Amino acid sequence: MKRSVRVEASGQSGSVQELWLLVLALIVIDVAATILGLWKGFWWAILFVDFVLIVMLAERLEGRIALRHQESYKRVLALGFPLLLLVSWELIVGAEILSPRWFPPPSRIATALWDLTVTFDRFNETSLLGRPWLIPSRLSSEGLPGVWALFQESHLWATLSRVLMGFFLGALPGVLLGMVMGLNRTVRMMLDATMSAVYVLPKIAIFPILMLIFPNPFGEGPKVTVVAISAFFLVAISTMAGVRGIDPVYLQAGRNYGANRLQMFRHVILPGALPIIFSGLRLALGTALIVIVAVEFVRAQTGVGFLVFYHWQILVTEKMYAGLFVVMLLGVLLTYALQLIERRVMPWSE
C-alpha cells in the first residue's frame, strides 16, 4: 500500500516537473529570440514553436484537472486561445514586426468598430447598426414606415436580412427535394446529374444572370436569390444523403410494427436523416454568408460586405478589419442559433 502511494506521488511530481519544464522552455525561447533579434526574420517559426509548447502544456494540464472541472477547462481553452492570438497580434505589430498600416493592431480595430457603430455617415446615410435609439420617436411620429426606414440605414441589418431570407427560401425546398430524391430512385436518377452540374457553378458567376431576370437588377431580388440558390443545393444534397444513409434495420423494424407510409416518414425516416440535414443546414448557412458578402463587394450600397470593400478602397484598413470581424461574429452567432434549434428538434442527440 505504501509503495503504491509512493509510486502515485512520484508520478504526480513528474507531471508537475513536466509542466514547469514546458513553461520554462516557452519563456526561454521567447526571451532568447528577443535578445538575439530573431523576431523580425523568424516570427512565424517562433510562434509555431510557442503554439506546439502551449498545446503540450494544455494536454498535460488537462490530465491533472478534476472531472467536474473539465467543462470549465474546455471553455477556458476555447476563449483563451483567441485572446492569446489577439495579444500576440498586438505585440507583434507594436514591435513593428508587421506593418501597422496593413495589419492594424486589435486595439485600433476595436476603436474603428466602435466608430462604425456610433457614427452616422451623413453622405451614405448609413451606419453599422443604424440609429436604433431613434425607434421610439420615429414610431410615435411616423409609425412603422419610419421604423422601417431606420432599419434600412443599418449595414448589419441589410446583410442579416439577405442571409436569412435567402437561407430560408433555399433551405425549405432543398429539404423537400432532398427527401423526394432520397426516397424515390427514379427522381434521384433524373435529377442527380443536373444538380451535380449546376452545383459546381460559382454562385457569384450566376449573379449577372439574375440581374437580367429581375425587373430591378439593383434591388434585393437578385441578392436574395443567389443566396437561396447557394443554400438550396447544399441542403438538398445533404438531405438526400441523410435519407439514403438510414440503417435498413430501422426501416425493417418500422414495417414489422405495421407503420404506414406517413408513420414511417414521421417516426423513422425524418428522425434518422435529421443529423445529416442539420449538417447540411450549417454548411448552407455559412455558404450563404460567404456569398452575400461577395455579392455586396460588387453590387451593393449597404451591407457589411460593402463596408469592408469601401474601406479597402479608401485604405482605412482598421475599419476594413472591423467589418471582417463583424462577418465572423455573424457566422458564430448564426451557427450557435442553428445549434440551439438542432438541440430542440433532436433532444435525443444530447
The other form holds:
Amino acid sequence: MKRSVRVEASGQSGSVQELWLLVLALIVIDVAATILGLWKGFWWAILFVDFVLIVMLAERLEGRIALRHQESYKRVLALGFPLLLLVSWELIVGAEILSPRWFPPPSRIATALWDLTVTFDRFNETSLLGRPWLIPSRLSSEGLPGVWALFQESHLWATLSRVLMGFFLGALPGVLLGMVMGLNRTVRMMLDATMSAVYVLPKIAIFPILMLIFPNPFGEGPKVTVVAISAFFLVAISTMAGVRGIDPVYLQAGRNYGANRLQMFRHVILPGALPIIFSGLRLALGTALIVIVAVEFVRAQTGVGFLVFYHWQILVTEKMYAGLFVVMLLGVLLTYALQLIERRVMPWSE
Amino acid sequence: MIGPEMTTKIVARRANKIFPSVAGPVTAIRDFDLEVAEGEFVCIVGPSGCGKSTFLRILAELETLTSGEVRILPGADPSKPLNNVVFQEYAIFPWKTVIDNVAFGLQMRGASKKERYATADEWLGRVGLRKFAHYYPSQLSGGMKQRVSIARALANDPEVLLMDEPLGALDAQTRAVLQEELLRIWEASRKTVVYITHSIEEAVLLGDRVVIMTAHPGTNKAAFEVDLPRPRTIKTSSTAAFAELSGAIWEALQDEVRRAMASQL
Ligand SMILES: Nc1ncnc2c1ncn2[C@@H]1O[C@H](COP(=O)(O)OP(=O)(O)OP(=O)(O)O)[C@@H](O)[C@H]1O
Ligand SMILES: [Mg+2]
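Can you swap the form predicted alone for the form predicted in complex with the partner chain?
To see the whole picture, the full complex is given below, headed by that same chain.
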C-alpha cells in the first residue's frame, strides 16, 4: 500500500530492479514448489501466491506504460487473467492433481466443443449450431425451408429463440404496464402490492401450471411463456420505479415550457425513465437465461441447457463443460448487444 | 411607483397560499401584494422559507392560489408565452444536448428545426456557449448549466421572465461573471423580470426595485427603488450609493431573518 502511494505520488513506477525481483520471485517459488513436490497438496496456496505476485508486477508495470497504450494494457489484463486460469487448469489436471474426470482440461473441453459443433446427432436430429456451413448447399437444393430446417436442428438457436421471444413478449408489455403504473396513481395503488408479491415468486415454480394450460405441454409455448413472465415483472417494476424517480423539477420545466401530454411523455417522461428501464432490461435478460436453462434441464429435447444436462446424465463431462461455455458465451453476447442498443438509445449517459 | 405612462405587467392582490399538511394547514404567503410594470426588473428578497419560491411558482401556474389574485397580463402578441422559469436547480434536461435544451420551448410550440436551431444558436452565442451546442449537460460545469437554463428561457421569448435564485448554487467568481452577463443581456432586451435572491447585493446590482418579504408566512415588509444609473457593471457595487442602499435594505431585512431563525429553533 505504502509503495503504491509513493508510485502514484511521484508519477513513476517501480524501478526495473523491482520488476525483475518480482519475476524472479515468481519463478523461484514455482520451481521450488515443483522440486519439493508441493504442488500436489498445496496447488491452491501456490496459485494464490503467484496471483498476488502477478498483481504486484502488473501494478508496477502500469506506470511504465505510455498513455496511448493504456487501453491495450487494460485489455491484456482482462483477457490475460482467464487465459492464465485456463493454463493453470490444464497443467494441474495434466499433472493429475485434480481428477480429469470431473475437471476435464480446457484442451479436451475445446475438442468436445468442436465435436459438438461438427457432428450431427442422427438419433435426436440435432446439432449445436445447426451446421451453418451447409447453408449455401441447402439454399440451392431446398431453398429457404432447407435453411430453416438447419436452424430447427440447432441447440443454440433453440435456446436463443426461446430467450429472445420470451424476453420481447415479456419486456414490451412490462414497459407499458410500468409506464401506466408510474403515471396513474389509482392503477399504481391497485396493482403495486400484488405486483410486488408476484415479483418475489420464483417464476420457474409456475412452469408446471403453464404446462397444464398449454395444449402441448412439451412444446415451445410453456417455455417461452415462463421466460416472458419472468421478464415481465422485472421490467414492469423497474419501469414504474424509473417513471416515479424522475425529478419533479423536469416535469415542471416541461409544463412551464408548454409541453402537451404527448410531448411531455416523449420529451420528459420516457427519456427520464430510460436509465432505470434499461437496468431492468439487463436484469430481465440475465433472468431469462437462467430460467430457460433451468427449464431445458427438466423439460426439453433441444437447447443448450438440455445439452448440458444430457451429458451430465451420460457422464461425458467435457461436453457438459462445453455446453456451459456456450451458455456463458450466449449470456455475454446478449448483454453486449443490449449494451449497444442502450448506447444508441441513450447517448447522453456516457 | 408605476407612472401613468407605464403599463402594468404583473398584478398580485392579497395573494394567499395555504398548504394542507398532516400537522395542519401551513400558510406559506399571506395577503401578498405586488405590481410590476412592463420592462421592470423586480428582485424579491426574504428570509429562507418565507414563501418566495411558492409565489414564483404561483406566477408560473405551477401551483394554485388559495385566495386573492395573481395575474400576468398578456401582451400584444397572443402567441408569445406568458412566462418562463429559470429554476433554482437548473432543471435543464440531461438527455438533451445544449442546443436542444435551449430550443425546447420553441420545439414545444411547433417551430421547425431550422427555425428553432437558428434562435437557439443566437442565444448560445450571447451566453458564450456556441462551442458547446452539441454537448450534453453532464459534460458542463455548474455555471455553464445555469447559462443554458437562462438561454432556454430567453430563447422562448416570454412576456415575463421568472428567476428563482438562479445563481444561488454557484461560486463567488462564477456568480460575478454571470451577474454581469445578466445585466448586459437584460439591458439589451428590457424584459419584465421577477428575480428571487438571497443576496441583497445581487438584488441592488440587478434590480430596478427590491421587494422585501417578512418571515414565514410571507407578506410585504418594505420595497426600495434602486435608482443607480444604468448600464451597471460589477464596479457599480463599489459606489457609495450602492453601499448606502444595501445597508438600508439590510436594516429592514435583519429583523425578519432573526425572526425566521428563531422560529426554526
Ligand atoms: N408542497 C408543499 N407542501 C407543504 N408546505 C409547503 C410546500 N411547499 C412549500 N411549503 C412551505 O411553504 C413555506 C414557503 O416555502 P418556499 O419554498 O416558498 O420558501 P422560500 O422562501 O422559497 O425559501 P428558500 O429561500 O429557502 O428557497 C415553507 O414553510 C414550506 O415549508
Ligand atoms: Mg426557494
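Positions refer to the first chain, counted from 1. Note that the rigid core is defined as the largest set of C-alphas that superpose within 1.5 Å between two forms. Since we're looking at a predicted model, the values are computed, not measured.
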message: For a quick test of reading the superposition: does residue 144 move by 2 Å or more at the CA between the two forms, rigid core aligned?
response: yes
message: After superposing the rigid core, is the C-alpha displacement of residue 24 2 Å or more between the two forms?
response: yes
field: Residue shift check between the two forms, rigid core fit, residue 57 Cα at least 2 Å
entry: yes
field: Core superposition result - C-alpha of residue 36, shift between the two forms, Å
entry: 4.6
